[in-house]
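The chain that follows stands alone, in the form predicted on its own, written as structure tokens.
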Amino acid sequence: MSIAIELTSTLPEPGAGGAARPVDAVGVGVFADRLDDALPDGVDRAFVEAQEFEGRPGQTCTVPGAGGRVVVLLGLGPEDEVEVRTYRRAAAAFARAAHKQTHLAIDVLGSLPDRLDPAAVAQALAEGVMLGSYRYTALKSDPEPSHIESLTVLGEGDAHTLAAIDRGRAVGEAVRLARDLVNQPGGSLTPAAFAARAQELARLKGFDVEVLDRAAIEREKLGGLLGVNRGSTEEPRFLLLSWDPGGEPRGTVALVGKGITFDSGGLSLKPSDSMVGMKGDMAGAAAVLATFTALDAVQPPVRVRGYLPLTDNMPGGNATRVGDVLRIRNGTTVEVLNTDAEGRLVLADALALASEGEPDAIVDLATLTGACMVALGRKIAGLMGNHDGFVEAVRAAADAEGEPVWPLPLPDEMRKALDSEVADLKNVGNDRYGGALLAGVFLREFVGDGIPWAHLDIAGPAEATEDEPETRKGGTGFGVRTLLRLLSTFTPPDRAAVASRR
């Protein structure tokens, strides 16, 4: 679904003919400490307290209007408190109130904060009115669709601010892309139907992506993705994508993201209860595919390439078995002790090749282990790597996005629990303990050296429990806004302060 959105110093009449866009529903902005000077005239005080309206950020109240339009007060908290990312939670909001109206205006950047930059609200409100419009209604028989077509953002604005509106847009819709494809059931999103929507977004959204096939896989030596898509009909699938900005670039940055289709566990087989929700094992390529879609529109100044392994896990009867032993794209063999512990040896591929390149960092994310949701919950990712001003970049970027993560440690004393007695590593520890930590230091050992690299286990948050102003249960597309923002705001790391492996 696509939302028209626009900016106009003014909100067009009840009933105004010629080019103006009818409005169907309006949201004000409404802080908590000054209620009684938001309320809008002919809005009713009486009326408000008895919807136990406060003001509190993400709150809504629809009030009766004028001219048969709905009027929403969009809560936004202490005025002293207001950050960038209120905003886009009352788009949000407002969005899912009013889902019913089909033309919305939002007038909040007339009482805008003086330290708040008006471009980068804007910006916020189309990406909230976006995400909060989102329904995945395909496979619905009667689906209840939002019937939102138009958002006009009132306030006074600059080329500058329109171009922001732009950008929430496009980074909207690459964050509702890939709760698309995280959505979707994974008999259908197999790693063939994944590579061609991959090739028709290259064609749209200007970058270009090489798909690799099963011969291509094993010339390329990717044995760690072959290992894993033994016991499958569906045959894998390698995206290589590409973006090279306008101007000169900063670096070059890699993003690397896990693209299991649907995990059975493999021979390790899963109990059904723990099957549930696996189609989304994909979280971390649907990010990365997402992310590239919208790179024409933010204009990063770096250049970007993607790695994508794509596989289901499937207990076939040529599985991998448990001490099977796998080589890596790098050389490094692999015994597999569990072969539910399969992200990380798609992901190792991945890694090294995308070391190859020699970028100035890289980037993967997965939804890799289930010890990180006990760490951290469902709502926290966890984050990793070599080098402590590049993760700490990572996190900043997160933060500002509103994409909670939390630095974990990747300690030197694991490293012994993944040496096997037939092979350079095995998969898995020899306990349960630490289990995010040991698969984050599994994979530090197929980044190239002096490569500064950040890890993303994004179990928890890739999808959603329950609804909430700027998602709904199932796919979240979490990762899709911290990348454009990593990606926007890059310098290179420094080279000499990537820590070394022991």
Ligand code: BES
Given for the second form:
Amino acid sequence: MSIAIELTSTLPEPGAGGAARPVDAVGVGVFADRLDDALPDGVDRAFVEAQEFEGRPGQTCTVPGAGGRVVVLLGLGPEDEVEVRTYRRAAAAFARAAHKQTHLAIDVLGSLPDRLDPAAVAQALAEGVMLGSYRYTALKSDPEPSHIESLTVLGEGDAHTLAAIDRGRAVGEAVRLARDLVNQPGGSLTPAAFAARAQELARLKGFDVEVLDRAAIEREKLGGLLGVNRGSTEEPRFLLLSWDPGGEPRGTVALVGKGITFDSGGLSLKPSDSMVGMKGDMAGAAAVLATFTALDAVQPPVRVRGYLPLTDNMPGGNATRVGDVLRIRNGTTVEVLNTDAEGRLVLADALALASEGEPDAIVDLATLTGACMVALGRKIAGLMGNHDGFVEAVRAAADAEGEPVWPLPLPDEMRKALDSEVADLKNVGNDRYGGALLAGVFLREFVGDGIPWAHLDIAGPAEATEDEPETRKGGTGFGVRTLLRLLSTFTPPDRAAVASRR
Ligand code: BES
Ligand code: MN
Ligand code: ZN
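Can you swap the form predicted on its own for the form predicted together with the ligand?
Expanding to the full complex; the earlier chain stays at the top.
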């Protein structure tokens, strides 16, 4: 489904003919502290109060409008607290409230506080409608049809705002793609199917992809990926994505995403209940691929490279045994003492390979540990890294996008918990305490010297367990917007400030 999004300075009259769209739902922004100002003619405060509408952010109230139109009041909270993200959320709530209507118009830019950039808000409106109207219906025999065909943003018709709306649509589409990939079952989104999808998207969206099949993965000595794949009848794939900006690049950023298309745990088999949702263990890879699909629209001033190891983690007869030792791309040997700690094994190869390209920074996204969810809950990603300034840049990008992340430490002292009797490292520690940190400490071993690196453990926020205005139960597309903003605002971090390993 696609939604046409345009910018117009005046709302077409109800029933107007000609080129104007027959708008059938108008969303009107309402500040909680100025409720009366926004009520359309004929709608009185008592009616709205009876609906318990107070103008809280994300709250909506549908009232009859002139000419058979529906008017949806969109709560924005108090005027002096409104932020760009408030508008994204309001637009998403609008799409939810008006999902039975066809042509939507949104009227908020006219009452925008001076401190907010109209273009940034217009982009957020486009994103919000794309996100709020998302549903995963690919496998429903009789899906409830989606009615929304267009959104008209009312505002000055300047080129700047128009371009922002196009960016918003592209970003919204990218997030929806990441959600689709997470929601698609593991038996259907195999590594080969993921790779084929990436090739199709590369052609459509203007980036390059190189697909390594099993033989190429063997040649490239990606021993972590091969070790995790051994128990599966599905072949692994490794994707190398690449995009270059139009102008003079400010540097190169490598994006790494965990792509476990289904995580059974392998021989260290998960209990059945813990396997539910493990089709989404490729959410990191999905976020990176989705980010690439928006690069041409967003035009960040950097070269972007993507590294996606793809396999499922299955307990077949040839599976990696507990105690087996794998040799990672960079030569490091790893004793596998729990085959369910597979993400770090495939990421080790990917981080080592990414490091060989000497990028100015690496970011990885991974649904890596249940421990991160114990620490931070279902909605907040854990953020770790080897460079305080770069970690702060990732935090700031996430914060600006309203994607919650929280810093966690990588204690040098934990490294010794990974000492193995027989290999260079083991893939798990001796107890479960600090499991998210220990996974991060493991990954750090595979980041090249002097390369600024940040790690986002998205085990919690990659999937939602409840509907909200901008997300539905299932895949959220978490990380796509953070990455796009990080790339757009990127300046190469000081390599000398990479924390040395002691
Ligand atoms: N994919 C899981 C982590 C996960 C758990 C993601 C729940 C989303 C929701 C990962 O591969 C895993 O199994 N991690 C183990 C690590 C342990 C064996 C050290 C875990 O968290 O239990
Ligand atoms: Mn696992
Ligand atoms: Zn996993």
